[in-house]
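One chain comes next, on its own, written out as structure tokens in the form predicted alone.
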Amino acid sequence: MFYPFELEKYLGDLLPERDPLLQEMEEQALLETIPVVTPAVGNFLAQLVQVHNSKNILEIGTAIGYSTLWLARAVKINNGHITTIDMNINRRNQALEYFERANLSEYITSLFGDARKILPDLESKFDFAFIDAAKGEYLEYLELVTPLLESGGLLVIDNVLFRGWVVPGSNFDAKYNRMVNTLREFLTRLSQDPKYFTSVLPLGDGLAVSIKIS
């Protein structure tokens, strides 16, 4: 968490109470140590979808479908659809059950496999992409997602601040050196990419929000 847990909890408390299904998913993620977005980030994603009037969403990293449901509920309002990709079969199966219980299955296409192999074969264009998967693969995802994103589309990427350790001078265990350096390189690449107009927000574990420029 880039900022104190107490602040994250406070931001969550300011949100309207989540429905029982989302609360159950939050508890399940905590129980199984499954990385999912915070409620504040989920709420922000849904808000972005509605403000941007997104209709065709790509998500890389389904996990148990927590962020997917936030996105799907928002895109449903826009009569849109979300395509989500994950390579963990057990978590994907959990997600499919949650989608069914949320009565949102018709708005979600779930693809199983390595996103790096699936993305080159996708023929659809997307106006919103959310990446929350293996951090060490973010540079590859950026290269693969960019051709699929329409001009004016939003690209949102989670965990880019990685507990704040990407900030120069941060102290962390040496085993995280490669991950931190990869994310630093990724943020530099994205922020300097002329195809994108980017802001990095200290929300949750850090969000990069980019608009693809024509």
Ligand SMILES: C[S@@+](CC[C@H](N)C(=O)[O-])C[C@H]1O[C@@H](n2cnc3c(N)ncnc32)[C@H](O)[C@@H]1O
Contents of the next structure:
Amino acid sequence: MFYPFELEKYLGDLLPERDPLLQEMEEQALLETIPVVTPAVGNFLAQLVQVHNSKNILEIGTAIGYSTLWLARAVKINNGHITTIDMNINRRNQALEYFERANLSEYITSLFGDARKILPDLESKFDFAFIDAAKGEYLEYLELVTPLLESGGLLVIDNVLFRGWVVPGSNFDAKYNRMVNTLREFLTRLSQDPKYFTSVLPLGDGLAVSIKIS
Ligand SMILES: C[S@@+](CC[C@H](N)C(=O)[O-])C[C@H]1O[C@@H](n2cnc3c(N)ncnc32)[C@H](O)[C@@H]1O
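Return the form predicted in complex with this ligand of this protein as a structure block, the form predicted alone having already been given.
All chains and molecules follow, beginning with the one already shown.
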């Protein structure tokens, strides 16, 4: 299946120009081949935070902090906070430097370690969760994040269409079979989960947006 990277680029080009720090991070991510969200997805995440008036965000998968900064800038307007988790120490340290440079450190708590070990120990509740870590672990994150998410909270999950290959009839290398099947099963589970009201959007690498129902 043809996946419209051209469309994503066009959607990014339509956005107002990003500030130099975000642009630098985009270049850094490209240089280190770190799969950060596209600008259109970053913009959409910030818009969701504003529309939903989210005040306590949880992010799984900080990397160098690109999506974190989009979310943090939006949550700052709501006088809120973001907690972000990553298990890669180098990326996390890079992220901390960017948070300082963005003057947003006070709005961000960065936790280092495996989210699957950290999440069960978190005590606060969140009204927005963004999952963007290991695709093969999405089901585990879902089970751990659900009890931490308030009713009416938003759950956003990136990469659920995995280059469009999750769409039946797509052509892709057989080495991705397992991952594609895992994501198909995950999307079926999430879409049919009575605790969530879900839409899947073909934005970026595919975004699932769910509201937690009480
Ligand atoms: C796609 S990158 C995140 C990109 C980031 N959200 C952005 O758009 O700027 C995925 C990150 O998840 C982290 N990760 C993968 N599995 C994890 C786990 N079990 N716990 C915590 N972090 C994990 C990786 O170290 C990596 O930095």
